[in-house]
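Next up: just one chain, as C-alpha coordinates, the form predicted alone.
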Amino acid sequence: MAEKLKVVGLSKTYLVDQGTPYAKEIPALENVTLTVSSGEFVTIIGPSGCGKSTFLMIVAGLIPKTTGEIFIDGRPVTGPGLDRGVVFQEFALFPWMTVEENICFGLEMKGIPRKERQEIARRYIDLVGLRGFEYAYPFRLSGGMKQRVAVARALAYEPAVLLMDEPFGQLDAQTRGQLQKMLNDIWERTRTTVLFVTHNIREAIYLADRVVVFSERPGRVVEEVVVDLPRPRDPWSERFFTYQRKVADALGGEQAGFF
(Lines of atoms letter the chains of each structure in order from A and count residues from 1; the text may use other names and numbers.)
(Lines give C-alpha, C1' and ligand atoms only; values in the text may rest on other atoms or scores of the structure.)
(Ligands and ions follow the chains in the order given, each with its own letter.)
Protein backbone atom coordinates (compact mmCIF):
# COMPACT_ATOMS: atom_id res chain seq x y z
CA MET A 1 0.00 0.00 0.00
CA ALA A 2 1.09 3.57 -0.63
CA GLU A 3 2.62 5.49 2.24
CA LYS A 4 0.18 8.07 3.64
CA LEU A 5 1.80 9.29 6.89
CA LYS A 6 5.49 9.17 7.73
CA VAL A 7 7.03 10.29 11.02
CA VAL A 8 10.83 10.24 11.29
CA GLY A 9 12.88 10.70 14.46
CA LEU A 10 10.21 12.71 16.29
CA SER A 11 11.14 14.00 19.75
CA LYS A 12 9.46 16.45 22.08
CA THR A 13 10.92 18.11 25.17
CA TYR A 14 9.02 20.49 27.42
CA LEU A 15 10.76 23.25 29.37
CA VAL A 16 8.97 23.73 32.69
CA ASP A 17 9.36 26.54 35.27
CA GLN A 18 11.13 28.58 32.61
CA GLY A 19 12.80 31.71 33.97
CA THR A 20 13.09 30.33 37.52
CA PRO A 21 15.91 28.55 39.37
CA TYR A 22 13.82 25.37 39.06
CA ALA A 23 13.72 25.35 35.25
CA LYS A 24 14.21 21.91 33.76
CA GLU A 25 13.62 19.95 30.60
CA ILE A 26 11.14 17.07 30.57
CA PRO A 27 11.37 14.70 27.57
CA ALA A 28 7.92 13.57 26.43
CA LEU A 29 8.83 11.71 23.23
CA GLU A 30 12.13 10.28 22.05
CA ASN A 31 13.03 9.41 18.47
CA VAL A 32 9.63 8.09 17.36
CA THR A 33 9.54 6.78 13.80
CA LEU A 34 6.29 5.48 12.34
CA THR A 35 4.82 4.91 8.88
CA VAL A 36 1.09 4.49 8.21
CA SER A 37 -0.06 3.20 4.83
CA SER A 38 -3.01 4.54 2.87
CA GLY A 39 -6.25 3.06 4.20
CA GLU A 40 -4.58 1.54 7.26
CA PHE A 41 -6.11 1.72 10.75
CA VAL A 42 -3.33 2.07 13.36
CA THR A 43 -3.86 2.33 17.10
CA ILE A 44 -1.30 3.69 19.57
CA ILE A 45 -1.32 2.40 23.12
CA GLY A 46 0.98 3.01 26.06
CA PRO A 47 1.17 3.80 29.77
CA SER A 48 -0.52 6.93 31.09
CA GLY A 49 1.70 9.97 30.53
CA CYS A 50 3.86 8.28 27.88
CA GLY A 51 3.29 11.03 25.30
CA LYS A 52 0.89 9.27 22.95
CA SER A 53 -1.60 12.18 22.95
CA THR A 54 1.29 14.63 22.56
CA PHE A 55 2.43 12.61 19.55
CA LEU A 56 -1.01 12.81 17.96
CA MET A 57 -1.28 16.56 18.58
CA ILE A 58 2.13 17.12 16.98
CA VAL A 59 1.00 15.17 13.90
CA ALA A 60 -2.14 17.33 13.90
CA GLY A 61 0.06 20.43 13.87
CA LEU A 62 -1.38 21.67 17.17
CA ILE A 63 1.82 21.27 19.24
CA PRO A 64 5.31 22.10 17.91
CA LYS A 65 7.87 19.30 17.74
CA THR A 66 11.39 19.59 19.12
CA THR A 67 13.12 17.47 16.48
CA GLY A 68 12.07 15.17 13.66
CA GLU A 69 10.01 15.30 10.49
CA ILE A 70 6.39 14.53 9.60
CA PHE A 71 5.07 13.98 6.08
CA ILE A 72 1.58 13.40 4.69
CA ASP A 73 1.51 12.22 1.09
CA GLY A 74 5.18 13.25 0.92
CA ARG A 75 4.49 16.85 1.97
CA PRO A 76 6.00 18.14 5.24
CA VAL A 77 3.63 19.00 8.08
CA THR A 78 4.35 22.49 9.42
CA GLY A 79 1.06 23.28 11.20
CA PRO A 80 -2.66 22.48 11.22
CA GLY A 81 -4.29 21.65 7.90
CA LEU A 82 -7.40 20.26 6.28
CA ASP A 83 -5.45 17.18 5.22
CA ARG A 84 -5.96 16.00 8.83
CA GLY A 85 -9.23 15.52 10.68
CA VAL A 86 -9.05 15.44 14.48
CA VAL A 87 -11.48 13.94 16.99
CA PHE A 88 -10.72 14.71 20.65
CA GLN A 89 -11.74 12.95 23.86
CA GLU A 90 -13.76 16.01 24.85
CA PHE A 91 -16.92 16.69 22.85
CA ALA A 92 -15.39 19.55 20.87
CA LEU A 93 -18.49 20.78 19.05
CA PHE A 94 -19.53 24.38 18.45
CA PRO A 95 -22.43 24.83 20.91
CA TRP A 96 -24.06 27.59 18.85
CA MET A 97 -24.27 25.34 15.75
CA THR A 98 -26.72 22.56 14.96
CA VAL A 99 -25.59 19.04 14.14
CA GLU A 100 -25.72 19.81 10.42
CA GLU A 101 -23.89 23.12 10.83
CA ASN A 102 -21.13 21.49 12.88
CA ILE A 103 -20.58 18.88 10.18
CA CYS A 104 -20.59 21.55 7.47
CA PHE A 105 -17.86 23.58 9.18
CA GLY A 106 -14.85 21.90 7.55
CA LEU A 107 -16.64 21.75 4.21
CA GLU A 108 -17.17 25.50 4.33
CA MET A 109 -13.47 25.98 5.13
CA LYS A 110 -12.69 24.05 1.95
CA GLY A 111 -14.93 26.39 -0.06
CA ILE A 112 -17.58 23.82 -0.96
CA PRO A 113 -20.87 25.46 -2.06
CA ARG A 114 -23.71 25.51 0.47
CA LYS A 115 -26.05 23.08 -1.27
CA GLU A 116 -23.26 20.53 -1.73
CA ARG A 117 -22.21 21.00 1.90
CA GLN A 118 -25.70 20.19 3.08
CA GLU A 119 -25.89 17.10 0.87
CA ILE A 120 -22.56 15.81 2.21
CA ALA A 121 -23.57 16.58 5.81
CA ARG A 122 -26.84 14.66 5.44
CA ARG A 123 -24.94 11.69 4.05
CA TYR A 124 -22.63 11.59 7.06
CA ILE A 125 -25.51 12.18 9.47
CA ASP A 126 -27.05 8.98 8.06
CA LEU A 127 -23.66 7.23 8.25
CA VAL A 128 -23.32 7.86 12.00
CA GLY A 129 -26.97 7.08 12.71
CA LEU A 130 -28.25 10.58 13.60
CA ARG A 131 -31.03 11.08 11.06
CA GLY A 132 -33.72 13.23 12.64
CA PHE A 133 -31.20 15.26 14.68
CA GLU A 134 -29.98 17.53 11.86
CA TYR A 135 -31.24 20.69 13.58
CA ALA A 136 -30.48 19.71 17.19
CA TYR A 137 -27.96 21.72 19.19
CA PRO A 138 -25.19 19.92 21.14
CA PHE A 139 -26.77 20.57 24.55
CA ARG A 140 -29.69 18.34 23.50
CA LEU A 141 -27.44 15.41 22.62
CA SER A 142 -26.06 12.61 24.78
CA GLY A 143 -22.30 12.11 25.04
CA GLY A 144 -22.35 9.31 22.51
CA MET A 145 -24.39 11.35 20.05
CA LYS A 146 -22.00 14.30 20.39
CA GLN A 147 -19.06 12.06 19.55
CA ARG A 148 -20.94 10.69 16.53
CA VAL A 149 -21.25 14.29 15.31
CA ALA A 150 -17.53 14.86 15.92
CA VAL A 151 -16.65 11.76 13.89
CA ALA A 152 -18.97 12.83 11.06
CA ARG A 153 -17.52 16.35 11.05
CA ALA A 154 -13.95 15.03 10.85
CA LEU A 155 -14.76 12.59 8.03
CA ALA A 156 -17.06 14.79 5.95
CA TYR A 157 -14.34 16.88 4.33
CA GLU A 158 -12.38 13.71 3.47
CA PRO A 159 -9.05 14.34 5.22
CA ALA A 160 -6.01 12.35 4.15
CA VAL A 161 -5.61 11.12 7.74
CA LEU A 162 -8.11 10.92 10.60
CA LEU A 163 -6.48 11.49 14.02
CA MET A 164 -8.44 10.31 17.06
CA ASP A 165 -7.31 11.00 20.64
CA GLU A 166 -9.11 8.58 22.98
CA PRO A 167 -12.44 9.65 21.44
CA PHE A 168 -14.53 7.16 23.43
CA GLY A 169 -12.71 7.53 26.74
CA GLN A 170 -15.48 9.51 28.47
CA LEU A 171 -18.31 7.20 27.44
CA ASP A 172 -19.96 4.39 29.39
CA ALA A 173 -19.05 0.84 28.38
CA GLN A 174 -22.23 0.17 26.38
CA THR A 175 -22.01 3.42 24.38
CA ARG A 176 -18.30 2.91 23.87
CA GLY A 177 -18.94 -0.52 22.37
CA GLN A 178 -21.60 0.89 20.06
CA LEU A 179 -19.28 3.62 18.78
CA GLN A 180 -16.40 1.21 18.29
CA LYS A 181 -18.64 -0.88 16.05
CA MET A 182 -19.87 2.26 14.26
CA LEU A 183 -16.31 3.42 13.61
CA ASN A 184 -15.27 -0.01 12.37
CA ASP A 185 -18.25 -0.12 9.98
CA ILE A 186 -17.48 3.38 8.67
CA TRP A 187 -13.81 2.55 8.20
CA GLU A 188 -14.67 -0.60 6.24
CA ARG A 189 -16.85 1.50 3.93
CA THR A 190 -14.52 4.50 3.51
CA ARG A 191 -11.03 3.04 4.12
CA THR A 192 -9.92 6.35 5.60
CA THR A 193 -6.37 6.28 7.02
CA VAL A 194 -6.77 6.38 10.81
CA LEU A 195 -4.32 6.98 13.67
CA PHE A 196 -6.14 6.28 16.93
CA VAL A 197 -4.80 6.79 20.48
CA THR A 198 -6.26 4.64 23.26
CA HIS A 199 -5.35 3.24 26.67
CA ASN A 200 -7.70 0.27 26.23
CA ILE A 201 -6.10 -2.93 24.91
CA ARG A 202 -9.35 -4.52 23.77
CA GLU A 203 -10.34 -1.36 21.87
CA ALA A 204 -6.91 -1.18 20.23
CA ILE A 205 -7.16 -4.75 18.92
CA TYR A 206 -10.84 -4.57 17.97
CA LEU A 207 -10.23 -1.58 15.68
CA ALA A 208 -6.68 -1.82 14.36
CA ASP A 209 -4.79 -3.39 11.52
CA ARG A 210 -1.69 -2.69 13.62
CA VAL A 211 -1.16 -1.80 17.29
CA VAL A 212 1.85 0.43 18.07
CA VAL A 213 3.04 0.13 21.67
CA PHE A 214 4.75 3.09 23.34
CA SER A 215 7.12 2.86 26.30
CA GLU A 216 6.84 4.87 29.50
CA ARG A 217 7.89 8.52 29.23
CA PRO A 218 9.74 9.52 27.19
CA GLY A 219 7.55 7.68 24.71
CA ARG A 220 9.31 5.42 22.22
CA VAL A 221 7.96 2.68 19.96
CA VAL A 222 8.78 -0.61 21.70
CA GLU A 223 6.66 -3.00 19.64
CA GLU A 224 4.27 -3.16 16.70
CA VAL A 225 1.64 -5.89 16.65
CA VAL A 226 -0.05 -6.71 13.33
CA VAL A 227 -3.61 -7.85 14.03
CA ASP A 228 -4.43 -10.65 11.60
CA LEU A 229 -8.09 -11.21 12.51
CA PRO A 230 -11.13 -11.11 10.21
CA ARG A 231 -13.67 -8.32 10.68
CA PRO A 232 -16.03 -7.95 12.46
CA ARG A 233 -13.92 -9.21 15.35
CA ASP A 234 -15.09 -11.35 18.23
CA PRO A 235 -13.44 -9.99 21.41
CA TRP A 236 -14.27 -13.24 23.23
CA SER A 237 -12.46 -15.53 20.79
CA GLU A 238 -9.27 -17.38 21.71
CA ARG A 239 -7.28 -15.65 18.96
CA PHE A 240 -8.45 -12.23 20.13
CA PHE A 241 -7.31 -13.11 23.65
CA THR A 242 -3.90 -14.13 22.27
CA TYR A 243 -3.44 -10.66 20.80
CA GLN A 244 -4.55 -9.07 24.08
CA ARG A 245 -1.89 -11.09 25.90
CA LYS A 246 0.78 -10.05 23.40
CA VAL A 247 0.00 -6.34 23.71
CA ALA A 248 -0.28 -6.63 27.51
CA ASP A 249 3.13 -8.27 27.65
CA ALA A 250 4.61 -5.42 25.58
CA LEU A 251 3.08 -2.96 28.05
CA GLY A 252 4.45 -4.81 31.07
CA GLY A 253 1.94 -7.59 31.78
CA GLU A 254 0.00 -7.11 34.99
CA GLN A 255 1.23 -3.51 35.33
CA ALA A 256 -0.53 -2.69 32.07
CA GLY A 257 -3.88 -2.96 33.80
CA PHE A 258 -4.90 -5.86 31.57
CA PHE A 259 -5.72 -8.22 34.46
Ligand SMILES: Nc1ncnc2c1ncn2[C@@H]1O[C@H](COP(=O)(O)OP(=O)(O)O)[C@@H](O)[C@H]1O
The other form holds:
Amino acid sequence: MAEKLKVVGLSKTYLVDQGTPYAKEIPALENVTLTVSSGEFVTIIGPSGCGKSTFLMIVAGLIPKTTGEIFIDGRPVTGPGLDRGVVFQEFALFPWMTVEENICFGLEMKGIPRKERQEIARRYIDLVGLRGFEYAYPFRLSGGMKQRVAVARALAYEPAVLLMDEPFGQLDAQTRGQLQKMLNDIWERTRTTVLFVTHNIREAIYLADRVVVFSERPGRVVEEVVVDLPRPRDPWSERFFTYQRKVADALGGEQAGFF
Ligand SMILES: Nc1ncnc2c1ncn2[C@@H]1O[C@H](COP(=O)(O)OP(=O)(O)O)[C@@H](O)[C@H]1O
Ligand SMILES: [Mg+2]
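So the form predicted alone is up there; where is the form predicted in complex with the named molecule?
Let's see the whole complex now, leading with the same chain.
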Protein backbone atom coordinates (compact mmCIF):
# COMPACT_ATOMS: atom_id res chain seq x y z
CA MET A 1 0.00 0.00 0.00
CA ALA A 2 1.15 3.52 -0.78
CA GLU A 3 2.53 5.63 2.00
CA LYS A 4 0.10 8.45 2.74
CA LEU A 5 1.58 10.04 5.86
CA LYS A 6 5.17 9.75 6.91
CA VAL A 7 6.62 11.19 10.10
CA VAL A 8 10.37 10.86 10.61
CA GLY A 9 12.30 11.55 13.80
CA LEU A 10 9.77 14.00 15.19
CA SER A 11 10.68 15.66 18.49
CA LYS A 12 9.01 18.50 20.32
CA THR A 13 10.22 20.45 23.32
CA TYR A 14 8.00 23.16 24.74
CA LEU A 15 9.81 26.24 25.99
CA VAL A 16 7.96 27.62 28.97
CA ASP A 17 8.37 31.04 30.64
CA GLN A 18 11.26 32.00 28.40
CA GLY A 19 12.96 35.21 29.44
CA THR A 20 12.05 34.74 33.09
CA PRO A 21 14.01 33.11 35.92
CA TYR A 22 11.53 30.23 35.65
CA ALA A 23 12.40 29.36 32.06
CA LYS A 24 12.30 25.63 31.44
CA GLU A 25 12.06 23.06 28.70
CA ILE A 26 9.38 20.39 28.60
CA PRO A 27 10.26 17.55 26.23
CA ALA A 28 6.90 16.30 24.91
CA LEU A 29 7.91 14.00 22.03
CA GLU A 30 11.16 12.21 21.31
CA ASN A 31 12.18 10.88 17.95
CA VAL A 32 8.80 9.60 16.79
CA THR A 33 8.82 7.83 13.43
CA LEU A 34 5.53 6.63 12.03
CA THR A 35 4.03 5.91 8.64
CA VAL A 36 0.38 5.50 7.75
CA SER A 37 -0.53 3.79 4.47
CA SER A 38 -3.21 5.01 2.14
CA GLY A 39 -6.57 3.79 3.45
CA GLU A 40 -5.18 2.64 6.76
CA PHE A 41 -6.76 3.35 10.16
CA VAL A 42 -4.05 3.88 12.77
CA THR A 43 -4.69 4.63 16.43
CA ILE A 44 -2.13 6.12 18.79
CA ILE A 45 -2.55 5.17 22.41
CA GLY A 46 -0.56 6.38 25.37
CA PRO A 47 -0.91 7.62 28.93
CA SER A 48 -2.31 11.04 29.69
CA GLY A 49 0.25 13.79 29.04
CA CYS A 50 2.55 11.66 26.84
CA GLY A 51 2.34 14.03 23.89
CA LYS A 52 -0.51 12.56 21.80
CA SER A 53 -2.27 15.87 21.23
CA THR A 54 1.07 17.55 20.61
CA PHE A 55 1.80 14.95 17.93
CA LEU A 56 -1.55 15.42 16.22
CA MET A 57 -1.36 19.22 16.36
CA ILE A 58 2.08 19.14 14.74
CA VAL A 59 0.86 16.81 11.98
CA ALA A 60 -2.12 19.15 11.52
CA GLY A 61 0.39 21.98 11.08
CA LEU A 62 -1.10 23.95 13.97
CA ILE A 63 2.01 24.08 16.17
CA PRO A 64 5.70 24.00 15.21
CA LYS A 65 7.91 20.95 15.66
CA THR A 66 11.38 21.06 17.19
CA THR A 67 13.02 18.49 14.89
CA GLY A 68 11.89 15.94 12.33
CA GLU A 69 10.08 15.73 9.02
CA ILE A 70 6.44 15.20 8.04
CA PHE A 71 5.25 14.26 4.56
CA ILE A 72 1.82 13.74 3.05
CA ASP A 73 1.93 12.03 -0.33
CA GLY A 74 5.65 12.75 -0.33
CA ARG A 75 5.21 16.51 0.09
CA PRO A 76 6.58 18.16 3.23
CA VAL A 77 4.01 19.58 5.64
CA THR A 78 4.81 23.16 6.58
CA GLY A 79 1.53 24.44 8.01
CA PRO A 80 -2.19 23.75 8.13
CA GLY A 81 -3.87 22.63 4.92
CA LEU A 82 -7.07 21.35 3.39
CA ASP A 83 -5.41 17.97 2.80
CA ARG A 84 -5.99 17.29 6.51
CA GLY A 85 -9.29 17.14 8.35
CA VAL A 86 -9.27 17.51 12.11
CA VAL A 87 -11.74 16.45 14.80
CA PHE A 88 -10.96 17.43 18.39
CA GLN A 89 -12.33 16.34 21.71
CA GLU A 90 -14.09 19.64 22.33
CA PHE A 91 -17.05 20.29 20.15
CA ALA A 92 -15.58 22.72 17.67
CA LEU A 93 -18.69 23.65 15.71
CA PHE A 94 -19.53 27.22 14.75
CA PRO A 95 -22.41 28.06 17.11
CA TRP A 96 -23.92 30.60 14.72
CA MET A 97 -24.20 28.10 11.88
CA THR A 98 -26.74 25.32 11.39
CA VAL A 99 -25.65 21.69 11.07
CA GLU A 100 -25.74 21.96 7.30
CA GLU A 101 -23.86 25.27 7.23
CA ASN A 102 -21.20 23.84 9.54
CA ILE A 103 -20.62 20.98 7.13
CA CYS A 104 -20.75 23.22 4.05
CA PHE A 105 -18.14 25.59 5.47
CA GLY A 106 -15.12 23.43 4.65
CA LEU A 107 -16.54 22.66 1.22
CA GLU A 108 -16.83 26.36 0.48
CA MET A 109 -13.19 26.83 1.46
CA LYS A 110 -12.41 24.14 -1.07
CA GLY A 111 -14.25 26.09 -3.77
CA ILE A 112 -17.10 23.65 -4.32
CA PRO A 113 -20.21 25.34 -5.82
CA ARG A 114 -23.24 25.94 -3.58
CA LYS A 115 -25.58 23.33 -5.04
CA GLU A 116 -22.97 20.62 -4.87
CA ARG A 117 -22.01 21.65 -1.33
CA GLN A 118 -25.54 21.14 -0.20
CA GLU A 119 -25.76 17.71 -1.84
CA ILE A 120 -22.53 16.58 -0.22
CA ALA A 121 -23.59 17.95 3.18
CA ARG A 122 -26.92 16.11 2.97
CA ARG A 123 -25.16 12.88 2.11
CA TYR A 124 -22.89 13.12 5.15
CA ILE A 125 -25.72 14.21 7.42
CA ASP A 126 -27.45 10.98 6.40
CA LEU A 127 -24.30 8.98 6.90
CA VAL A 128 -23.92 10.14 10.53
CA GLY A 129 -27.61 9.62 11.24
CA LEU A 130 -28.71 13.24 11.60
CA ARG A 131 -31.38 13.51 8.93
CA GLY A 132 -33.98 16.03 10.10
CA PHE A 133 -31.41 18.17 11.92
CA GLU A 134 -30.06 20.02 8.87
CA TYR A 135 -31.32 23.39 10.13
CA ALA A 136 -30.64 22.86 13.83
CA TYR A 137 -28.11 25.06 15.61
CA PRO A 138 -25.44 23.36 17.75
CA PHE A 139 -26.98 24.50 21.07
CA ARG A 140 -29.96 22.26 20.35
CA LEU A 141 -27.81 19.16 19.92
CA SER A 142 -26.53 16.67 22.49
CA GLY A 143 -22.79 16.08 22.87
CA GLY A 144 -22.99 12.93 20.77
CA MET A 145 -24.90 14.72 18.01
CA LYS A 146 -22.34 17.53 17.95
CA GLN A 147 -19.53 15.05 17.47
CA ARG A 148 -21.51 13.39 14.67
CA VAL A 149 -21.60 16.78 12.97
CA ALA A 150 -17.87 17.26 13.58
CA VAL A 151 -17.15 13.86 12.00
CA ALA A 152 -19.43 14.64 9.05
CA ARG A 153 -17.79 18.01 8.53
CA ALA A 154 -14.29 16.52 8.56
CA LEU A 155 -15.20 13.66 6.22
CA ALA A 156 -17.30 15.73 3.81
CA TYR A 157 -14.40 17.46 2.17
CA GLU A 158 -12.56 14.20 1.75
CA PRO A 159 -9.22 15.03 3.31
CA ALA A 160 -6.18 12.98 2.37
CA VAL A 161 -5.70 12.30 6.07
CA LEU A 162 -8.26 12.55 8.85
CA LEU A 163 -6.76 13.45 12.26
CA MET A 164 -8.88 12.72 15.33
CA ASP A 165 -7.89 13.64 18.88
CA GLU A 166 -10.01 11.71 21.39
CA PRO A 167 -13.14 12.80 19.53
CA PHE A 168 -15.43 10.71 21.71
CA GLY A 169 -13.59 11.35 24.99
CA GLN A 170 -16.25 13.55 26.53
CA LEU A 171 -19.19 11.32 25.74
CA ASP A 172 -20.93 8.84 28.03
CA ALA A 173 -20.05 5.19 27.50
CA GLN A 174 -23.12 4.26 25.48
CA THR A 175 -22.97 7.29 23.16
CA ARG A 176 -19.26 6.67 22.76
CA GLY A 177 -19.94 3.08 21.71
CA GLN A 178 -22.54 4.24 19.20
CA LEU A 179 -20.12 6.71 17.64
CA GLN A 180 -17.30 4.18 17.51
CA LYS A 181 -19.58 1.85 15.63
CA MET A 182 -20.70 4.64 13.32
CA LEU A 183 -17.12 5.64 12.59
CA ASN A 184 -16.19 2.02 11.86
CA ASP A 185 -19.12 1.66 9.46
CA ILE A 186 -18.35 4.91 7.64
CA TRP A 187 -14.67 4.07 7.44
CA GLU A 188 -15.40 0.67 5.94
CA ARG A 189 -17.24 2.46 3.13
CA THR A 190 -14.90 5.41 2.60
CA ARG A 191 -11.50 3.92 3.54
CA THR A 192 -10.21 7.35 4.50
CA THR A 193 -6.68 7.40 5.88
CA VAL A 194 -7.16 8.02 9.61
CA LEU A 195 -4.83 8.82 12.49
CA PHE A 196 -6.84 8.59 15.69
CA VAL A 197 -5.58 9.41 19.18
CA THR A 198 -7.07 7.85 22.30
CA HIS A 199 -6.14 6.69 25.77
CA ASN A 200 -8.81 4.00 25.69
CA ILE A 201 -7.53 0.51 24.91
CA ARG A 202 -10.81 -0.96 23.70
CA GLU A 203 -11.48 2.02 21.45
CA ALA A 204 -7.97 1.76 19.98
CA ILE A 205 -8.41 -1.92 19.14
CA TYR A 206 -12.01 -1.67 18.00
CA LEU A 207 -11.14 0.92 15.35
CA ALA A 208 -7.58 0.29 14.25
CA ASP A 209 -5.77 -1.69 11.62
CA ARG A 210 -2.71 -0.92 13.71
CA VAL A 211 -2.29 0.40 17.25
CA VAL A 212 0.80 2.51 17.94
CA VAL A 213 1.70 2.58 21.63
CA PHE A 214 3.42 5.68 23.05
CA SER A 215 5.55 5.73 26.20
CA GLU A 216 5.08 8.25 28.97
CA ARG A 217 6.35 11.77 28.30
CA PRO A 218 8.39 12.40 26.30
CA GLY A 219 6.30 10.25 23.98
CA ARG A 220 8.19 7.60 22.02
CA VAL A 221 6.85 4.67 20.03
CA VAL A 222 7.24 1.61 22.24
CA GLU A 223 5.21 -0.91 20.26
CA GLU A 224 3.04 -1.34 17.18
CA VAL A 225 0.28 -3.92 17.28
CA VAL A 226 -1.38 -4.98 14.01
CA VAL A 227 -5.01 -5.84 14.72
CA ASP A 228 -5.92 -8.79 12.56
CA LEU A 229 -9.64 -9.11 13.30
CA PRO A 230 -12.62 -8.97 10.91
CA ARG A 231 -14.78 -5.81 11.08
CA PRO A 232 -16.92 -4.88 12.83
CA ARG A 233 -14.92 -6.23 15.74
CA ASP A 234 -16.58 -8.24 18.47
CA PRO A 235 -15.30 -6.59 21.66
CA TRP A 236 -16.38 -9.62 23.69
CA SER A 237 -14.42 -12.16 21.68
CA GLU A 238 -11.43 -13.94 23.10
CA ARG A 239 -9.15 -12.65 20.37
CA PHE A 240 -10.21 -9.08 21.10
CA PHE A 241 -9.36 -9.68 24.72
CA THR A 242 -5.94 -11.03 23.78
CA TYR A 243 -5.22 -7.81 21.89
CA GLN A 244 -6.40 -5.79 24.87
CA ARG A 245 -3.94 -7.57 27.08
CA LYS A 246 -1.12 -7.07 24.60
CA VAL A 247 -1.70 -3.31 24.35
CA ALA A 248 -2.15 -3.00 28.11
CA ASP A 249 1.16 -4.78 28.66
CA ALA A 250 2.91 -2.44 26.22
CA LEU A 251 1.51 0.47 28.23
CA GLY A 252 3.04 -0.89 31.41
CA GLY A 253 0.22 -3.19 32.43
CA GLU A 254 -1.60 -3.28 35.71
CA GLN A 255 1.18 -1.44 37.50
CA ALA A 256 0.69 1.57 35.26
CA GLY A 257 -3.05 1.45 35.93
CA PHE A 258 -4.18 -0.32 32.78
CA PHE A 259 -6.60 -3.05 33.69
N1 LIG B 1 1.59 24.81 25.07
C2 LIG B 1 2.27 24.07 25.94
N3 LIG B 1 3.28 24.61 26.67
C4 LIG B 1 3.98 23.86 27.53
N5 LIG B 1 3.76 22.55 27.77
C6 LIG B 1 2.77 21.97 27.09
C7 LIG B 1 1.97 22.68 26.15
N8 LIG B 1 1.06 21.82 25.63
C9 LIG B 1 1.28 20.63 26.22
N10 LIG B 1 2.31 20.71 27.09
C11 LIG B 1 2.87 19.62 27.90
O12 LIG B 1 3.35 18.63 27.01
C13 LIG B 1 3.03 17.34 27.49
C14 LIG B 1 2.20 16.58 26.47
O15 LIG B 1 0.91 17.18 26.36
P16 LIG B 1 -0.20 16.63 25.38
O17 LIG B 1 0.34 16.56 24.02
O18 LIG B 1 -1.43 17.45 25.60
O19 LIG B 1 -0.42 15.14 25.94
P20 LIG B 1 -1.65 14.11 25.74
O21 LIG B 1 -2.50 14.61 24.64
O22 LIG B 1 -1.00 12.80 25.45
O23 LIG B 1 -2.37 14.05 27.05
C24 LIG B 1 2.31 17.53 28.82
O25 LIG B 1 3.23 17.39 29.86
C26 LIG B 1 1.80 18.94 28.74
O27 LIG B 1 1.70 19.53 30.00
MG1 LIG C 1 -4.53 15.07 24.56
